[in-house]
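Presented below, as structure tokens, is a lone chain in the form predicted on its own.
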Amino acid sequence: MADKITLSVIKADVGSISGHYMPHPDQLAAATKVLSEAKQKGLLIDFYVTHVGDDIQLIMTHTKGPDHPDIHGLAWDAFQAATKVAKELKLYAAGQDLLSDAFSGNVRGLGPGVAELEMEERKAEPVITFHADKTEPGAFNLPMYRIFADPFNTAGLVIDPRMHAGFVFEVFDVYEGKSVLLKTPEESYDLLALIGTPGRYIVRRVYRKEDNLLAAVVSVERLNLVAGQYVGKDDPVAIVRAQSGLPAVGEILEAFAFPHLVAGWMRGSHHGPLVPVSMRYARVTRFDGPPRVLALGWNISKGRLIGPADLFDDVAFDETRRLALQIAEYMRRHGPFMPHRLGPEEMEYTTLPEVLERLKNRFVKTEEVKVVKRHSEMLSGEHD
């Protein structure tokens, strides 16, 4: 049997150029020196180093498997050399999402975001990788809610033997740190009930019932949870594989030519459109945005990665780009209200609290601003 490859996608924000915008490209040049040395000595199959935003993204094959200490090591190397960069060059947020000071074994709860995907490779393996900026991993709940359970995104739920029993979702809590699994179509609603509140439920990995493949990841670190103040937005990747028996490329595109609304944004603190864009518009402006996603196509062959496709430069997407853009002015009109403002309770990890306790202690209660009132009116002698 041959080996399993493993596909890891781990992504970090260790500085970028002007504020929010992207990665310096001795940044990204700093990174891919890392990879290739790796590479070179066997540790890597394959990579490829891009950006979404002001991220750097890790695109790695390897035989290690998901969670070794080796490739995790590597990655928090290669976030650590451009981090070094951006201090050389007075970037901005320059490691900001490097949580600790020393690796442990292990990226995760320290920050970058990963997404990874062991497979036995089929006879022909696409996957796509998607990279999104200025929001949160529930941003993928229902893109792949529609990619592998809505019949009316994907055709292959009604008509391809092999995906016709459905999918199992595992769904993250975020606040707890425990999965559940849920069956589609049969438990669809239950489901439902938990995806459509993003900041804390998150499809975590989808399998498709029949054999247990496994189909989809998605990075669930939550920086505000990790840290407990808002160091900057999660920024998530996922992992989706496509075609023979799973849902076809196409498809799985067709769930973002709807761009629905997402948290993040500026300051992590605004929901608005997410919006499917091509590598040459993979960064952010608007009030440092709108939210964006990126989608590249790839074979794997032996753990050679194989493109990638600049899957969302299309101008089929370009309507779904139109309507994006108005969305975000409608909700930009509404300024500090919601809900273009996120809620209290996803505030609470903001710096909106260091504000709200200066007004702490002038509140007083309804009785005594009537008595104030009715003093200040006797001594103006405005009272009856």
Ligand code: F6R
Given for the second form:
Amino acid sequence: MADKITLSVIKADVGSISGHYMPHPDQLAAATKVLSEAKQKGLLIDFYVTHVGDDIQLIMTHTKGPDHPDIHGLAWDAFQAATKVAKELKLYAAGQDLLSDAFSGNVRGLGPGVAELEMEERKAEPVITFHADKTEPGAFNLPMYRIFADPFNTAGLVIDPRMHAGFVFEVFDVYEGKSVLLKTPEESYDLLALIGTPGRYIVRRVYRKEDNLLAAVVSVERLNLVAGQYVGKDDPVAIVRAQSGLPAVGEILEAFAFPHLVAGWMRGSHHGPLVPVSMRYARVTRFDGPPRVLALGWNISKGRLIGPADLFDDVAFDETRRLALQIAEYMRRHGPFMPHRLGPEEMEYTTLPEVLERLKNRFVKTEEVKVVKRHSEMLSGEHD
Ligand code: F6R
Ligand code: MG
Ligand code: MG
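For comparison with the form predicted on its own, provide the form predicted together with the ligand.
Below is the entire complex, every chain and molecule, led by the chain shown above.
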């Protein structure tokens, strides 16, 4: 039997032109050079380097399997090379996502995001890679549910006998560092009870129930991490296999036709619509956003990456984008108020607690407030 192929998508923000806008072309070239040397040496079968917003995306195929130190080390080297360029050009936030100076065999927990899917190539192997910026891995919860569990989105759940039994979702609790497997359709309500809280419960993998074929993987890195300790949000990537007993490419894309609200955007602290964009618009401007997602279509042929097809580069998504921009305007008008700004639980991982800390000692019991108020009225001469 032929070797299994692993598709590894590893991403990191290691510096950007302007603010957190997009990487410099020289950074992409530096990462490309590192990967192309690895391809020449035979470590990679194929690769593609791109970006969404300020994140460099390494899309790689090989036969080493997931979590392999050679592949993770290679990605680390590529990000180091891009960081070097960022430092030379004095780009913004050079090396931001490389949280450690030392690489120790695996990039998980060190900053980069990782989605890896090992597969036995089918007769034809259509795959979509999703790359999002200014949001968190839970942003894929709603579309993953729609793709694999909602017959109003995916006609194949009703029509195709190979999908009819449904799918199994692995949901990861980022606070506890634990996973649970839930079957659809029979446990759909339990699944929704969890993944409706996308800041905590993340769809990490989806399997076809009939034969346990791994159909989708979402990056949960950084979150995963550091021994179950939640350390904040990360711009996510996802891999979804398509067709022939799995959701069709069009069913997968359909899940993004509704620009749902996700957490992220400015300072990782605001809700905004997830805008499906083409490569041309894979950069962020307004209020450092709005959050966006790129969909690249591939066929994998003995590990070769045939593509990409820039799948959201189509007028069929224009109305989604128009609605998203209206929602962006509506949300922005809330300024610093919830629900535009995230709730206190999630703000804990931002710089807001420092501000609140300064006010801590100025809080007084209600009785004392009256006294203070009387004082200030007396001072301003407003008392009667
Ligand atoms: C969000 C993001 C940006 C920054 C913002 C402030 O993921 O990357 O919105 O949070 O531009 O950046 P600093 O604190 O570096 O000035
Ligand atoms: Mg960034
Ligand atoms: Mg980013």
